[in-house]
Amino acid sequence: MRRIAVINQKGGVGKTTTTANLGVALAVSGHRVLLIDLDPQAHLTLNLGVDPASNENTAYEVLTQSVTAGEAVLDVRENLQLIPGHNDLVSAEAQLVSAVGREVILRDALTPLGETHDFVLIDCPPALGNLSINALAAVEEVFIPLQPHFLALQGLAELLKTVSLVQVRVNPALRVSAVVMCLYELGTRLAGEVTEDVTRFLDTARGKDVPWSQARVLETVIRRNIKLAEAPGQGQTIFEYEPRSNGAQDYRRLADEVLSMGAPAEADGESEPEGSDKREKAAVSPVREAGSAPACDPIQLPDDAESPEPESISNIA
């Protein structure tokens, strides 16, 4: 099983539309999919037709009322599952603040589904608190939607940043998989630019300790295609609302580029430096309740004097 936390705090760069139709295109090719909603404004949950509002449980009560992850789930389509958003979750940030290993909730509480599914894929909100971070510790990989706009990579960095503190205090397995290019506009300057400049960044990071030194720019781009701003409002994916289009088109490479590429272990097969500072494991606190996972220290996000500083990245910001 793949788990893939699709992030970048920057809004409006294509996180809920990847999440949607990659994971559609993914159930369509026979796969098992789970669908996770951390979005407060549940727009995710809506782009698959569903009503927030109608769920009795939903991500919101994962995360704050030890609901399992079985119990919120949803059938929404042939092979594809959700546990849907609410707007609750805007509160779930502050209640989570108090709450002992609020870092592996999400984590926990997806334990019980063991390998139930082949790909569980979490649309993360456009900030970098405690949804977020429940969503990296509970993932082996993380997918960067990314507008090929240089105001648009201000914050890779940060997010970076993020991941790293994340890989050394709560998940180890933690790596950066793909920068997928949304929105793009083909035959501009500035798209091709920005694409160069974030392949060459990453191709620094290669053999370095980091948890984005297997990452890659995928060759699929996601065109700037206005079905696919449509189809949410349907309450459709794109392979529903215009399966002809562009935007299905690109999500079917996709999908099939996501499967080529196969999980980070798989990619790239090297084994834990014995004795790695990187690699410790953090301290623990008490456990949550009786028979949960140990709880991890709190992370300070997102200023960490101690967290690894991407390398080179203000030079493509």
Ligand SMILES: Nc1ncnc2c1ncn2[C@@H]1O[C@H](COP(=O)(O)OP(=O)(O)O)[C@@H](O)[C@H]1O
Given for the second form:
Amino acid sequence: MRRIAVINQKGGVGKTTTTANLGVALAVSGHRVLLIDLDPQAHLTLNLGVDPASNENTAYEVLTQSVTAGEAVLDVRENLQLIPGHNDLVSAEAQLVSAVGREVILRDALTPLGETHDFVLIDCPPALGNLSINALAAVEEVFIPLQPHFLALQGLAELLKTVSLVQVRVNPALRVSAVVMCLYELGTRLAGEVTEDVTRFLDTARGKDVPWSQARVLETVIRRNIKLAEAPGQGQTIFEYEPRSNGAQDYRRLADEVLSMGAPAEADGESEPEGSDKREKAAVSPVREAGSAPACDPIQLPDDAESPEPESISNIA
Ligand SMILES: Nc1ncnc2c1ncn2[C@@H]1O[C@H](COP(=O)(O)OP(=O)(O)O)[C@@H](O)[C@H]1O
Ligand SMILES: [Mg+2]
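Alternate state requested, the form predicted together with this ligand (shown: the form predicted alone):
Below: every chain and molecule of the assembly, starting with the one above.
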């Protein structure tokens, strides 16, 4: 079983689209998939054609421990289940502040489900608050959808700091495995340069004791494709709405790549995961031509990213 948080504190970068369509692509290829909608906006739930208001048992009830995860699970497609989101998650964010063991409520709630799924994908809200920390505490892998944008790398540094704190204090198994470039404009200079800069930054972490030391920018990029934006309005995934579109093709490829890369190894820099040849090859960044300006400032990680000061996890939200 691979449990993956799809996270980026910036909104509109492709988290929900990726969670839904990667989830469906994995389900279509025969894997048992559970999707969890942790965003109060409940877009993942809507994207799958489920009315968030129609469910009594949602991620909110799971996090406030009034129902079990099993009681909140809906069958939404073949091989695909969903713990739906709800607007009430806004108040869960605040309610969790005073809950004992607040970082691990979701993790503990998922434990009784056992190994019934091959993949659990969690769609995170656009904030690094208690909901996202619960997601990071409940998974072993982090996928970061990134839109090639001038400020993308700054946001990435902040996100990695949070991942690092959760890994050190709550979830030692946590690893960033992939950055997925979304809303990608092929052929534009900015898209290429942001991709290069992220690749180069990740390369500098190889063998280091940080949770992103095995992360790589996936070879599959999700191109900007209007069909991907239209499909949610019909409550359909791209495979139902326009199975021959570039969007469907990209998410199919993404699923293949996710399957072929395998889960990251726990011991950084020592044992290599399956498919590491491909991983290493993909990690080699093209050298920027002399004199060309970087797309954005190089990533500056906060000083405490590698060995954070002992502060409360909730302070980083
Ligand atoms: N590759 C894409 N091409 C075109 N539109 C996209 C693409 N990916 C996402 N969108 C649209 O962009 C908006 C933001 O995407 P979404 O996945 O909801 O981002 P997030 O969950 O990070 O806020 C949505 O309207 C979505 O339909
Ligand atoms: Mg979203």
